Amino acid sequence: MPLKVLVADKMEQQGLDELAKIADEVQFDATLKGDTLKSRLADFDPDVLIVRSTKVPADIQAAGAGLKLIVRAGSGYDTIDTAAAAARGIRVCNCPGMNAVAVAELVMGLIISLDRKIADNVIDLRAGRWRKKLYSKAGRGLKGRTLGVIGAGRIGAAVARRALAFEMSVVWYDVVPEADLGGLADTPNVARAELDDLLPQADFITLHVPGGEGTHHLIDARRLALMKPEAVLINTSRAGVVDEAALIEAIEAGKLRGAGLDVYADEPPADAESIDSPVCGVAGIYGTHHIGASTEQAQLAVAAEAVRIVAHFKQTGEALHCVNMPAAG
């Protein structure tokens, strides 16, 4: 069937020229967003509609004449109305698991970061002062320390890999009774245990969930207060996860050891050149610019997967990975 594809996000160039061979016509632009992509989507007329970061809310939708699939390049989708989506027979994909070692790298580096306190060693250093002493004292280790591990998909299972090579110990929770962490449920060293026990073991604690009602404020001020007062805390996943201000609480009252995070409930778009937001102060929080999937790899095999949902769809009118409505066309 003859195919029209719009790229309204970034995207690898060796993806777009793969689709530039499977569709009749492919615009791209990165810049869409809002009232000028529902303008484009209006002039365009799409079939498919590919996106990472955009929102994609009824509105926008609804200027899509034509459209029929949406792709998340990417594995979260709270960023789409599926719900609206499904009502107007467009159906929402993502690409799970492409970015997954991307993110339980920086997973692992945010928390050695935070064990040696790297970033500071850094700033200290650029600035000519020599802290040898304060700094020879601040790391406990990783060997022998226990990790949990909230949400067994894919990235779950990967940080939970890297852990294990690290000879730390697993102890990890899933709302899925079927869920075996990628196949490590029976591994030694590593043991599955509900949520409120898991938080008191753990040494530190990595969050790899959706965002969405059902997860909001999933750590929140009780949850935080089972924690050991030197724990970690990791939130690469969804910003609303976490209840920030609960927790910038803990960690100044010495209630937690520090947290690293790549997601903020004030995040700024991409192209923005500020953040504003209470945790750029707190000295006990190391954050990252949502970079969690940002890696060449990653990236190129995101592509990829968009790519070849398209051509599937194409193909067989079959939507691959389909989140919202049943994948046949």
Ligand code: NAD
Contents of the next structure:
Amino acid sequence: MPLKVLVADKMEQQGLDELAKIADEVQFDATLKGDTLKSRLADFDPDVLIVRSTKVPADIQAAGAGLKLIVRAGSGYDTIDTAAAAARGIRVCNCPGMNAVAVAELVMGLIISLDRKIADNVIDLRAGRWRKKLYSKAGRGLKGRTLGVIGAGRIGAAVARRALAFEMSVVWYDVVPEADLGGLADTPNVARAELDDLLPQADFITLHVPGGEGTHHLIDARRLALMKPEAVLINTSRAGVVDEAALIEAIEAGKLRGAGLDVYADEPPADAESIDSPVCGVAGIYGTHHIGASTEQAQLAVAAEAVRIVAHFKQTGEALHCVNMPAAG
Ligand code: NAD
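Right, the form predicted alone is done, so what does the form predicted together with nicotinamide-adenine-dinucleotide look like?
In what comes next, the whole complex appears, and the chain from above leads the way.
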């Protein structure tokens, strides 16, 4: 079948080149969003829409009369109204697992940085300040500490594997009874626990659950109060999973040592040049710019997977990794 593809977000050149071989027509414009995306969908009328962080709510979907497939070039898909898509017969696919290692590497980076206050070291050094005495007392060390992993999917398992290499213990929680932390469940120094039992045990807690209603404020003021005062919370999942105001309050009151965040309640769009968020002024919070998935190797892997989904769809009509309807039919 003839196939038109609209790529409305950043994509590695290699991926675009491969798409051009598969599809009859490919349009690429990473600036499209909201009304501009709507009019492009109406004018070009693609069969496939590929997005990364661009939001695709029901009204935008409705602008693409011939739209059959939306590919989210990443793992989370809470930026796409999947129910509205299903109602229109549009299949939504994601690229699961392609960026798990990239996110896990960032988590380990945040854990080590927060433990040794590496970012503060750098800020002071850049300003010509030498604070050896202060920073010599900062680190508690990772060996023998307990990492709490909440959400034992692809990223949670990748983080656990790395934490074990640092000789940490892992205690983990997942809602799904069959979850096995990527096969690590029976490994020494790994234990499963209920969420409220995990929190008081862990020195570092890292969140790897999906966003959305089911996990909204999973970490709220009550659960923050269950954590050790010397604990550090890492959130690279979705901002809504943590009650940000309660987190700031807990850190400022000295009830939590600190937090590493990659996602924010007031997160600006990718092309913005500033951020206005209450977390910016909190000394105990180390924040990165929503870069969890953004390594060269992860982006190449995601682009290759998006291309594979489009190629398979063209050949068979089946949507790989379909998250909102049966894959075909
Ligand atoms: P995954 O689907 O492989 O794993 C998610 C796990 O969470 C599953 O095991 C699921 O059973 C579990 N889960 C769901 N609801 C839960 C709950 N209420 N309590 C406990 N466990 C629950 O997903 P993943 O690829 O590991 O991604 C995890 C998160 O990371 C997602 O929110 C995704 O959006 C986010 N993410 C962020 C970045 C970034 O750039 N920071 C990049 C990729 C993914």
